[in-house]
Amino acid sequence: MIAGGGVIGTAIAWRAALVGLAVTLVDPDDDADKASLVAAGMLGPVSESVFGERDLLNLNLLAISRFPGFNAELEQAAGQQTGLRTEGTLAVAYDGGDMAALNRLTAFRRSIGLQARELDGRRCRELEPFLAPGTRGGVLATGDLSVDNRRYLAALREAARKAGVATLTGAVTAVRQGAGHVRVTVSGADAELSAPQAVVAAGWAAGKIDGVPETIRKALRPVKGQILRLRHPRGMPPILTHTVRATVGGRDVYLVPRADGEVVVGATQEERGDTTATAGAVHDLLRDAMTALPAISELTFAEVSVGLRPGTQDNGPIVGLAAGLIIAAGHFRNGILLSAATADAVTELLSGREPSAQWLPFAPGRLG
């Protein structure tokens, strides 16, 4: 039985099956906090990484290694494309200050070995030929990926759902120990279910679900984000080609092309729980955009969406073994990224074995 049907949950139910397990995959079919649903999906461990967090650096570059085999299987599995990219990032600044905390960071990537190509705005703006004249610089990622992370959870979908995975609608509430099987409690359901394993990849819910040990479930928060999607007019060519992290007076904003001419703005990133659109989101995400690529202000407005991340008290997920139940959940900014590395990581629980080293800094332990 595996809690949760977001990229996480059903990525292992997938994987799971594959291996011969029978599943059960529950999860509310309500995608209105998703936070799989509201991502960039950004596959970004080079452009993302910052100072005192090597160990995620290293489970990230374990997740993007895997990725694209992974995502190869998939959409043979599904029939269906998820929209991968592979031209990489390109971070640009705009002052003097962003230029030079870009600078650090650059040298710090470095230090540990990840490739990232220093450019002037002018070999900036030959790469993506609508950056703002202003750009001061940038640095290309070419390591990064991204994915359409709508069409990624969809296959995800139909994959499990090729691939035999039960579904049952409802949230579960509870989970228990017993004689060689875990009882499970799901909202709505006539009876108790019961199985010899369970998955717990709820998310930030995870922190809400009864059985779950106390340090996990306090180490779990809702960290909101808000989104924006914009479209070119019928007829417009493209104005990007890569992933754009901007950082535009110390704030930082990210722009993903997508195939079929979407571009997605975001993202805000504020310690609620609420899943409310605010004017000054939107606000301040189309005035930083169109800063760093003032032809954003020619396409059309498409959507705004809200999404929770399960966030945690390191930034860091919490996957492994924790009172007879499997942990996933708290992948934070990074769960379509580590979606892949995740499914392997407990599959390999599943079957009684050890996960790759590179998950042991992020076992549920850690918490205390």
Second form
There are 2 protein chains.
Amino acid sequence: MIAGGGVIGTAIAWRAALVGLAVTLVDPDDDADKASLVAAGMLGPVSESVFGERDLLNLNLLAISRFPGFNAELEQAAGQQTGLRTEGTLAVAYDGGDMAALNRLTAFRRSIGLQARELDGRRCRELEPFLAPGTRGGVLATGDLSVDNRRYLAALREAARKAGVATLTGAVTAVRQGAGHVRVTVSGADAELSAPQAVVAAGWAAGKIDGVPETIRKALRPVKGQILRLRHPRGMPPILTHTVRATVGGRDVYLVPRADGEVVVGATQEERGDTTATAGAVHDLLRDAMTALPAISELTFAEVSVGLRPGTQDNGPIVGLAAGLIIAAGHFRNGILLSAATADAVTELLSGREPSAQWLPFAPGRLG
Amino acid sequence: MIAGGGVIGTAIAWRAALVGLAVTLVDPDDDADKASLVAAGMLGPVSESVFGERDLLNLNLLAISRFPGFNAELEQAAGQQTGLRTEGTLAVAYDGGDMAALNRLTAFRRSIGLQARELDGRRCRELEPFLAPGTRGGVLATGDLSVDNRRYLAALREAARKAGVATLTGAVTAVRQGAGHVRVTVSGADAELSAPQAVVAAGWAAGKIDGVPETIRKALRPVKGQILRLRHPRGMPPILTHTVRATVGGRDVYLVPRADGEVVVGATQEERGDTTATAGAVHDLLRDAMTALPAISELTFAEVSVGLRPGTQDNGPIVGLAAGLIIAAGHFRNGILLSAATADAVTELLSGREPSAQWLPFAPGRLG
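Right, the form predicted alone is done, so what does the form predicted together with a further copy of the same chain look like?
Shown next: the complete complex, the earlier chain at its head.
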């Protein structure tokens, strides 16, 4: 039994079914409540937030090296595309301070063997002609990827279905350890399940499940993110090829283009647990995006959406055994990136084996 | 037969049925295509645009004096509310230039007998405590009204239905004068109607109907408007009581509060005929609204919508007889305000009588 049908739970369900396990995926089936559907789908192992966090960086490097192979298998199994893009990320800066920060990150990327190409403003605008004239310079990270998170989740669902995963609509409210089995209470489904093993992959809501150890419940918190989806009006040629990250007045904004003309603009990061899309967030995201790429103003405003990222005490995920359960939660801003590697790790755990060493620092036992 | 089911056509249909006429209302039933549903519902006889246009002002004064009685009858007939508000409009200014323009408008309002109270910045913020601290002063127009345009159209539809108006889904593509009747071609409905009289109330799309005189067709053009709908999150007390108009950096923005917690922010005015909601318009409207009322940032972003106002050569509506047809189109920014008075005028015309004298300058014959 797997509690949670976001990218983490669904990826686990698919891979576990592939190795021959009988899998039931329990999910409230409320798409409004899924961080996986709100994400932008940027896949980069290095960002400001992992600068210096060596364990998380190692995990991210494992994850991004695994992603393309996993994704190719997924597209094959599901018979549908996930919109993987490989052009890389162009980080741009507008003033000396931003440029210095970017250069520090570039030096760090190189020190760990990642590719990064420094570009002056003119060269940035050759790569992305719609960048603002004031762009001072940038760095192209050619190893970064992006995926259409919604197509990715749809493909995972289809692959899981084809692999024989059963689904049950409802929210897991309690897991209780018995002799050789776990009893699972599902609200909404008016049912109790008994399963040999239980995987808790319910994002920040894992903290609300009775029976999950208190240290884990306390470590998880929702971190609100607001994000925009824009589209090219019919007939307008693409204004963006690479993922662009810009620091505008100290705030980070990213623009992620899709092959189908969608451009995702993200994201706020707010220490609160409501899902209200606010006028202020819409304004600030558009202002910063238009500062980086003025032509954004001509795109169609399609959607603002709100997700609750599963944040943890130390910003690292929680993956491993705890009190007879398997936990796979707390992926914070890296859920899509880590989904393939998490599915591998949990499949190992379900088969009684150890996951890769990069996961050791993220075992539930570290919390407390 | 009435072509067009916005507020103009539906108001006419209701009133014509009340005086005993058999009425068929033909409308494409495509709500995405209705300026009536995009409007904010501000009802004020005087704005910058009618300053000096005496004929239009006289018409607006007739219209606003008629509106409350018409609306009361409508609510009674439909058995539902339209959200009429009577607190008035507070126009605010931020610098000396805006203040001087406001004072000129105030003097004009008084010269025609309308109420207007000048307020200093402190007094403005007593009336509306969430106005920006930089508010320099304002003018309260106590005679202005506002109505929830969507509830208003819904009430008109219900009243028309109860009065026996028949509806036909489709777009009128041609009207042809016969002996004592008009033949009406309806696309989508695969039908031709024959009616003793035809009223063309299809907004800017009246210009696309074959058989409408060329002078009228040429006079009409779509004027794109983009508008936002925000809402108070649950538990947040109202941040606005009056309609607020603000001039921010030379641009006008208005904020219209509803009793149910909605706040409408409008509007762009663009000389184009597409219905794409753009990122740039959303940004600019939010920026200007937040400059006037910073707490707007905390409201829920509910919707951006786009309408095509029926603009005319001289910004005045086109109401009267032309080539055997009755025209009621081209209401530009004043459709809701003028709807009651237009319904009166057209009911008179349908009964073979003259409408009020204020309509004379707006007869189709003036065009050419």
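All of these numbers come straight from a predicted model, not from anything done at the bench. Numbering follows the first chain given and starts at 1. Take the two forms, find the largest set of C-alpha atoms that superpose within 1.5 Å, and that set is the rigid core.
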{"item": "Displaced residue check between these two forms: A179, CA, 2 Å or over, core reference", "value": "no"}
{"item": "Cα displacement of G188 between these two forms reaching 2 Å, rigid core superposed", "value": "yes"}
